[in-house]
Every structure is written in structure tokens, then in C-alpha cells.
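Only one chain is shown below, in C-alpha cells, and it's the form predicted alone.
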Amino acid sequence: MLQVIRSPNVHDVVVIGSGAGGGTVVHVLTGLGVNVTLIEAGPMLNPAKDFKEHMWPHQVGHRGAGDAAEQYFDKQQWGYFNAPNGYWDIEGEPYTTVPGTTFKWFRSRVIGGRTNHYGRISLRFADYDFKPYSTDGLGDDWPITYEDIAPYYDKAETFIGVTGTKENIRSAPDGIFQTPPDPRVHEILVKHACDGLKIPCIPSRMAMLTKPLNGRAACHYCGQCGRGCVTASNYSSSQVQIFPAMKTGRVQVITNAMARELITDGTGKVVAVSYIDKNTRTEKQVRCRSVVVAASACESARLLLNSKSARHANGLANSSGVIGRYLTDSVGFGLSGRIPALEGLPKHDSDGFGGMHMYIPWWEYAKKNKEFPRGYHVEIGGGFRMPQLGMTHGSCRRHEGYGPSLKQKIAGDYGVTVSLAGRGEMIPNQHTYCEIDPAVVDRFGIPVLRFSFRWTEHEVRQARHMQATFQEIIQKMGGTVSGLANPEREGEGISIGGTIIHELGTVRMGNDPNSSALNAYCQAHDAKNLFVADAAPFVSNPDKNPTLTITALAWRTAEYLAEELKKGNV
């Protein structure tokens, strides 16, 4: 018989997950004097040991493709040099898909989660993004407005540091910005082309520092943000929020702890968190006054669906039946082109930020009778990026022979390509969701998720618009289209569901308990001491990357929770 180890103490707040949402809740609550217990499914992070931003390929076996990296590749799937970033497939922790559908789920198992390596694009949602149904009759309106969340965007940007310029563009609301870096050569060419097409191209909004902030150094432009940042010049919840909060003495961190279920009492309130200690394979319970689930949208839905009881037969906080439903991912489409104006350009260090210095916000938000609803923004790539394994395969494939002529071909192709990647809004549909697979469990005996995913004609038409627009921009630059840029794509070049890693909406907020799981403060209708603070509460998936809104919404939720604790309401 399995022995469950129960903690004797009752913890004030247990936070499950340490990404943007969980890290923000920990930061805000500890700053307000609240004691927090943080549960993370992965290990502790050591930036000095785990980050490889200034390591060269020749310093490790087979330039990082094998030998010394072999053991690393058994655990990490995006390469030896990337920051600890998680997995598309985890041994012993499967997920399944409904026959005939495809979905890929990326999970990070480490303190800070995806924020250790994500692109750090930090865009505010527009006012109309919170009222999609009122705008075009599709989907549902959020129970909050832009005015409700704007003060928390201010707090988040002020604290984490976001670059940008004030542009007065409705689809890209202005914020509190640090000075952005100068554009690279290829970005200047893209902007000139966009100017001619009456398309805006503006400095990107990135959670990276151009001046010191709260003891963090300004970015030194090594361009290796995907490898981690030992100076914490870019935002990660691990370095910017959790580690400083740990120094206050108000955070107890439990790592390698796989949350199994939330235990409730006869009134429906959460009284404990059950988790599997991955090191000992024992089940343990942490008693609590309140709990904040921030494990990522799908993982949070899984935890709640697995938390069944006599009072919560369909899963905790799921009397409405919406948990797992309304799952979305960003629409992705990419195109690249060869630009003659970049040929023969003197080779120079164009690293800058590890990402774009300019981007294209959605420009047709006021247009009526579009061929598809909502919109997309465009991310720009190019320049003399650090050479890495595989980047010359195109030159080699298109050239016959070896020796000096091949080297000349590779050098001539280096830095002459510009890529454009669209990130657009998906409308929730009944065919896209996640649920508990009734026949499959993970290595800890926890039932796993089963996914169903389908793009609709809304998203397909949007991808076609992206393709036409990108072709027009490349041709305006005097270039020629060289091919689709998405590494994984379905018909029409659209991304496979999940591969943009913007999944959200599985535990939606709303004013009506019959059609939503959470209220406007991300508090469960069915259990007043349960809150959700990742992308799961989102009602829609606008064309902006979700992390800044996760942070702002979590900040708002944490302040509300602290006040409710003070009043004795939870």
C-alpha cells in the first residue's frame, strides 16, 4: 500500500509552476509579505553552470553535436548550447492525440520554465483584443477591459524592462519603454520596403535591457539569448523574480515535484496539493490555505481535470465543463527571400539582441470586410548570425563540387537572406481541445492529456494573406522568394498546432459560472481559494505573444489574492 507523506504545516499559498505566471505571483506575494511555497516539476537552475552563452563549438566534443554533448542530447532536444529548455517528448511522460489530428506539446521542466529561453517579444494586447465578440461576432468577450489590465502592464514593463518606442498605433499599444537598439541593415531594408507599401515597421518590444535595472546589467549584445543570460539582461522569471524572492526568506522551493492532484474538503475548498517526489517516487502532500496553479495552460488543465472528488466529479473548478476546451495556438507562417542588396556586404557583428530589432504590427485592424477575421504581426530575421551546425546546408545542396568554389558559395550566401514570420490569431473552435486520455498514464501513474487540433478556414485564409504580403515585401526589397521558412508545417504552409508554443485558453475566465471556470481575477467560481495564473485563463488568443499579458494578469491576480488573504476570505 502506497504511503502518502503529509506535511504537518499549513502553507499560506502554494504556487504550482515557476514560469512567467508563477514567477510573477511569487515576486508580488513575497513583496507584500506573504509566505509562498513554490512547487516545480523540474530541477533548480544554476545559470553559471547551465547557460552556455559564451561557449564556442570547438570547446566541446564534435562541436556540440555529439561526444561530450551526447548525454545532454538525451535530455534536451533543441541542442547542446541552448538554455535548459525542455522537451517536445519526455521519456515516461507521454501525451496522445485524437486519431486524424496532430498537435505538438512543448514542456519545460526547470525553474523559470520557458522564460529561460523564449523569444522575449513583449506586446500589449489592444483594447479590441479584449472584446472580440463585440468586434466581429466571433468567440467571446473577456470579463475585463484594456483599462483593467493597463496598470499591470505598466508594473510589469517597469519591473522587467521592455524596449520600444511610442507609435500611437491602436494594434500595438504604447507602454513604458527603454530605448530600443538600432536596427540592423536587413531590418532597415525591410522598413524601407514596408514604408513603400504603407505597412508600419517599428522598433520591437523586447524584454531585454538597454540600460541597467534593479541590479541587472544592460545587454551586451552577444546575440545568444537562447543560450541563457548570466547577467540577467533579458527577462526570465528564474533570475528576475524567483531568485530575488528566495533571498527574502519568504519562499520555500520544492523542485522535481510533479503535481498529481489538488485535494479538496467537503465544502469544495482546496486543502492540499498532492505531488510525486520524482527523486524518491513517493507521493507527498502539502497542506495549504490557497493555491495558485501556473503550470502552463495545458498542464494546468490536466491537473484540474485529474483533481476529481464527490463534489467535483468532472474535475476541480469544472462544473461548467469548459476546462480543456477553447484551446488555441498562434497561427504561424514563414517565408524567406534572397536580397541582392545584401550581397557583398562587408561581414560585421550584427548580433545585437537575440531576436529582432524591428517588427511589423498588424495594420489592417480598421479594415472592414477582410477575407479573414482578426490579424497577425510579422517577426523579422536575418543578418550575420553566429554560424551554427546545419546553417550552410542550403548552399551545399545548391552547389556542385568542393574546395574553394564551395567555400566561396557559402561565404556569398552568408547574411543575404531575410525571413518573415507571421504570428496570427486563432479563433477557438469545438474541434480543438485537450482532455484526459482514459487509457494512458505517465510513469508516475498520472493520467495524461489527449489533444485534438484543427485549423479552420479562418486561419487558412490568414496564412494565405501572410504569404501574399511576405512575397510583396520581399519583391519590394528587390529580392526573390527562396522558400517556406517554417521548420514544421501543414498544407498551405501553416504551422502544426502547438509548434508556435503559444497554447492557451484551457481554463477560461468569465462572468458566468456556467460558461467559464474563473472569474475576472482568475479565481475559480467553484473553489474560492483556487487561482490560475498562466495562459489558461485567456478568453482569446490575439496576434500578440502572450507572455507580457500572462505577467500582467498574474500580477493583478496576486495582488487580489494578497488582499483576500488579508481579509480572511480565502
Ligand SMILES: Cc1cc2nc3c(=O)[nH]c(=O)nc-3n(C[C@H](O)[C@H](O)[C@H](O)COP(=O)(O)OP(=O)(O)OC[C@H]3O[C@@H](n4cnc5c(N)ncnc54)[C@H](O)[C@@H]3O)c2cc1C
Second form
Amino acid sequence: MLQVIRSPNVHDVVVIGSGAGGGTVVHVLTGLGVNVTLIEAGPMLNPAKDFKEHMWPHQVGHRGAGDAAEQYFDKQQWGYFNAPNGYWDIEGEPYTTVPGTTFKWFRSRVIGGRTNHYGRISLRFADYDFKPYSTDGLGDDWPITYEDIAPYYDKAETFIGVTGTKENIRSAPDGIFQTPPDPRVHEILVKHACDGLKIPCIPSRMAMLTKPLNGRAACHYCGQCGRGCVTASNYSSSQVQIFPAMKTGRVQVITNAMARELITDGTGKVVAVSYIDKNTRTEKQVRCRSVVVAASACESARLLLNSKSARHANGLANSSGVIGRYLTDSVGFGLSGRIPALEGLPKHDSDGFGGMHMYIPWWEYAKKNKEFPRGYHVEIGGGFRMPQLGMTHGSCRRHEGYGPSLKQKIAGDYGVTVSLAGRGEMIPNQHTYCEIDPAVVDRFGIPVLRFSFRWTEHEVRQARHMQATFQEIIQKMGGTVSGLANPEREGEGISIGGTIIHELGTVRMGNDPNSSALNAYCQAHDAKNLFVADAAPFVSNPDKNPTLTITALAWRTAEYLAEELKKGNV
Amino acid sequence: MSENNVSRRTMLRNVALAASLGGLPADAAQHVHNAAAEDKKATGVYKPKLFTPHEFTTLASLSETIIPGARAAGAAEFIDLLAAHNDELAAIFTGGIAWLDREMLRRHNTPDYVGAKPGQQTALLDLIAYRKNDSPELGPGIRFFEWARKMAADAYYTSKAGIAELGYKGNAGMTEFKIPREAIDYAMKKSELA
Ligand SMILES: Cc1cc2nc3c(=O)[nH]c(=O)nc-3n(C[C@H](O)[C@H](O)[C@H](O)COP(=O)(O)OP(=O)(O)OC[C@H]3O[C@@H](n4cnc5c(N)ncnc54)[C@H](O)[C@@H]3O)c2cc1C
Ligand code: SF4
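Would you generate the structure of this protein in the form predicted in complex with the named molecule, following the form predicted alone above?
Let us now look at the entire complex, which starts with that chain.
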């Protein structure tokens, strides 16, 4: 590297990463009049060009298989019609695993990060989720309570728009909701089966609009959120936070910029962010008063671990040594069943939201002597989906044969399956972590992460509980279990670590600087002008998808930072 | 249910209505139009990119036998297009068709599969369409048939005709999400959950 190009001026706040966390920080700070510089490893997003919402499979010659039939050989990273830039593997940017363990890491490189095609399930953590240690003696308590974060859940839901209903269920705190859409037929069946089993089944809480909000149109129920929503009727950081913030003139966006290292001065404060300009493969630096790292939990840990100096020999903000440890993913387990009551169902448009209209929150939180600690929620799938490549492969394999009789069986299988997917809490364990691999660098010369992942008996027993419960629900509907529904799983049917894409906890917060990297405002104990605003600060991984909590926590962090900037403390 | 029928015009109307309430940017509206525009009509006869005329004819005929309607749905064109860019897929199909031809020659002394009598064709297909008949002799044919079957089905059920046959009524857009009462009643009654 010949020469590092330094920015002449000092930027007030540099935000690294434009996903749920970074987008929220940019939105909140620019709203408070603070100037922000956003560094994003991926390109700019152009929804009108990049999204394939409403396209039929027959509108492309390869019908979605990819130009070189990638889908038929498991080489397609992500469905052809889906929103851009989500990958299990990124060329030139590897990660490694400790021998004997498996972990899969889903990363996006684009403005908006993974929110352009995420599932939009938006659940508040419950009061007891912030006190896991006090509840059952496992893990650690958070340095904040439900009351601390509740006002930010309110702000997040009000701004991004979340559907739901008031239910008064302790495991699923009510929020500020838009009216949800009606349930689909299979969801009504699941609800009735659950009623019979005394299991709650309620309208799901989704970051989609049933009423217009802030210039965003209401959903038109095409069921294609995963392709990206051209009308911005679902939440994505890009369309809902970054683009509007750009219109304020208070954010400078630097795309194709991969942050490599945070540079500190003699006092330990961050003075600059060093990044690789991917277009020119040169290293550049932006000087800054403060920095918010929101590159996604594991990328943020990697960036801090790679920011070594004489003063921060284990990496920045890591005098406690916790960075990379306490990694968790959600427990995933799925079953599907064939439901005879759906055979011959009059055909109708069941597209609806891109995702479920009903879900099952955890119900045994008050039960004593459970077989496993903590709990899970259940996501429901089914309906008459838009036909796509691969949809009939199961029928072809099961029925075999050919001709009119095969066609009849394929038609008979359409829309008669209901799938149940459990998403549960994993307890951090010492065998599950990420660290810098001393032997491998990526194509920019940045040392990469090495993962170690292991489930323990807690999670395996939880997956068994899911299996028994899902069987009961399917049978109650009059159905028969047709198969394990997790695409990627281990021997017990439990998901492979990382594949539920709720990886978090790698730069955890806490009151004690000896056992945490960040304080209760996600500010580094070791560097007052350094903040983390994704899921890395989470102390535990409750049975709720993390993104709404990323948004709420980032919101709180951003307000605190704005206040500290005003006071001249950072 | 007719108001929910798959119709590009309905979708455009519904999207436009939703958008007018929420302010859809012009470029986004244009995108919806483009996506919903009628497919360009294919002009002229398809020229196979990979298969020989004989292979292509065989594939079209075989797909049609597996999934009636697959020929018109462009199954052979679909497989040719993909195989032209994927050597593994190309080998599966050229090899599979050669196997079919040789098997016909061996069994009935006819030069190839397409030239055989319909009864001779189905006699062979009745063997290779089922895994239970796996043997060193039939194995290659069985594995080829699985590929031909799944790709013919993919081609058909992602075509307009196949989608219509399944009765998929979505990708239409709605201003309010409603499920027909008769559908709910049907399933509830049949499930005995009510
Ligand atoms: C298919 C799918 C479905 C999901 N469903 C749900 C769901 O229903 N509910 C839910 O709550 N969660 C869901 N998730 C998870 C959700 O997407 C993530 O929790 C959320 O996006 C995390 O936000 P983030 O800001 O931490 O990171 P991301 O959204 O991953 O954004 C990180 C950004 O940082 C950038 N970046 C990374 N490293 C650097 C660097 N060194 N320099 C500069 N920029 C960098 C990346 O390019 C990216 O744009 C789903 C995820 C996927 C993939
Ligand atoms: S279902 Fe609604 S939110 Fe999702 S892509 Fe369609 S219009 Fe957008």
C-alpha cells in the first residue's frame, strides 16, 4: 500500500454499516441535526432496478434457475428473484471454522444490509428476557431492563410500522400496532388446533404497513417481501431510513468502503476509521470525533479485534477479553404436515403479507421444572404460493411415474402442506465463539473470522419439545407429519449454527468492565467515543427475532450519543 | 372470487390505488409497470443452443409424455438454455438421451427412442420412472428420468398454463386482504375443528 489518503476534515460521527442498526442511527442522528458519515461495504441500492417484485417465473428464460442452472446444483446463493446481495459465501471474503464444528454466516453487502430481504417478524423481548440469570441462574442479566428500552420500542414501532394486536401475554409484550391483515385458511386451522391444546396463537407482528405511513404506501398483499418491496410497504433500512436521511443533506454516504480498522490516539480514543475503497483497492481514512460500529454482530467483533494497538493489544474495547465470546444463534427446528382438510380447498389469492399472518408466542414461561430452560416461538407457513422452480420436486420424488396421473397428484399436493418452524433461545456456552483466524486474510488483506459452534443439551432438549408440540398441532388439525422442514440441520433435526441468521452477543454490554465490552448505552468501557449499534451488544438471545430490538437499542444509543456530543463529552 | 383473479390490470389498479394513498415514487411505479407488462412474444422458431435437432426433438417428446403440456410450455427450450451454460447438466441430458436411444435399439431394434412405437416408449418409461426398478442395467436410465421429470415439471408449472392449472390466483395485488368465506367454511368443516 503506497499511501493512505486521509480526509482533511474531522467528521462528527462515522457510522459503519447500513443495516437495521446503522440505518436507525443515521435516521435518529440526522433527525436531531447531527451530521453523519456512513461507511458501507456494499454498493448503493436502487429498488426500481434491483427488485424483482411481481415478476412471473416465465418472464425469464431460465425461470429463476440462474443463467448456468445454479439452482439445480445448490450453487445459487440466494433465490434469483430475491432482493440483492445476501450470501452464505462471498467471493474473496472467506471465514473459517474450528475443525469439528460447523457454522454458517449469512452476510449482505449493500445499502440496507440484510433488511432488504429479511423476514420482518418484529417481536419485543419480554421483561424477563432482560434478566435471564435472575430467572434461572444461566447466562447473565442485561444492564438494562424492559422499562429502559420500552420507550424505544414505542418509537421504533411508530416509525417503521408494525402490525399486531393487544394480547396481554407476558412473553409477547404488546406494542404500538397497525391493524393486522386477516388470517389465511391454514392459519385459522392452526389457531383452532392451538385453542384445543391451550397454546396461544395470535396475529403476527410484522414490519409491514396496512395503512400508509410517512409517504410509504400500504401493503398491496403480493406476498413477495423477500424480493424487496418497491412501494416500501415493508421496513428496510435502505428505503425507510437511509434514503429519507439522504434527503436531509446531513448524511454523506461512502459506498463500497470496507472498514478495516479503527485508529486510536495515545489516550485510547478513536480518531479515524481506516477503510478499503473497493473501487480502487486503496486504503483511505476518515477522521472522526466519534464512531458507531454497526457492521452486524460478527463483523463488528471482527473490526474491533482487528483494531489492535500497543494500548489495545487484544483489540479495541477488549480489555475484558469478551469480544467474540458469548456468540449464539437461535435454535431452529421445523416440521411440516399434510392437512387433508385443505385438500380440494376452493382456490383463492392467499398471497397476503410476505410471511405469516399468525404466530405462536411462547406459552410455558410460568411452568416450573421444564425439560429445558427458556422457550421458543413458532412461525407458521402454508397457503397457495406462487409456483416456482423446485416446488414440485417433492411431489415428483414421492409419487414417481409420469403422465396425467402424476399431474393429478402434483395438483393435489398444491397448498395442502402446513409448516411449523420453532425459533428458540440458546444459552451462551464456552465452545461457541468467533475469533480472528491467524492464518487467513480476505482479498483486502483483512484477517478473517474463525467460528466455533456447539449446541448443548439445553438446545437439543428444546428441539425435542418442538418436535413433540408440532406433531400434536399437526395431528390436532387432522394432518400427518410429512417431514422435517429445516433445510439445513444436524442429526437431531436441530438447525446448523448460524442458519437461523440470528447470530449475536459478540461485543456484549454490561455494568462490569471486566466481563463486558460496552456499558449500558452500548458505549465502549475502554473508549468513550466508540459505540456499537447492532446485535453484538446483546447479553442473551431470547426467543424473539432480534431486529426490532436492534432498532430500539440503536435508537437509544443514538439519542445518548447526540446528547453526549452536545455536552462535549465525546 | 373473480375480483381476485390473476390479472395484470387488476394488479396495476390495486398497486396504483395503494400507491396513491401513500405516495409511490414515479420510478417505483414504472418498475411495477415493467414487471407487469406482457411477456414479449417469442418470434420465430427456437434454435437449440446445445442439443442436436435429434436430441431436441427427443427431449420435447419425452417432456410431453412426462408432463402433458410441457412441450408447449417450452420444456425443451428451458433445458437447452440451461444446459448450454452448464456442462454437468449438458452431460446428464445428452448422456440420458443416448442411453434411451441405445436401449430402444437393444430392446426393439428401432434406431432411436422417438422413432419407436408409443407402446414401446411407455414400456421403457414404466421401468425407469420408479426407483424400485433400480439395477445395474436400468440405473442410468432411472437417474436420467428423475432429472427429466423434475425439469419438465419445473418448466410446466412455472409456465402460464401450469400456473393456471394449479389455480394460483395471486400476484394480483389487493387493497384489503380478504379470504373468501366459502374457503374458510370448507376447511373448517372438513377438519372437524369447528
Ligand atoms: C432471510 C432472512 C430472514 C430474516 N428474518 C428476520 C426476521 O423475520 N426478523 C428479524 O428480527 N430478523 C430477521 N433476520 C435477521 C436480520 O436480517 C438481522 O438481524 C438484521 O439485518 C441485522 O442488522 P444489522 O444492522 O446488525 O446488520 P446487517 O443488516 O447485516 O447490516 C450490516 C451492514 O454492514 C455492512 N458491513 C459489514 N462489514 C462492514 C465493514 N467492515 N465496513 C463497512 N460496512 C460493513 C454490510 O455490508 C451491511 O450492509 C433475517 C435475516 C435473513 C437473511
Ligand atoms: S406483501 Fe406488501 S410489503 Fe410485502 S412486497 Fe408485497 S406489497 Fe410490499
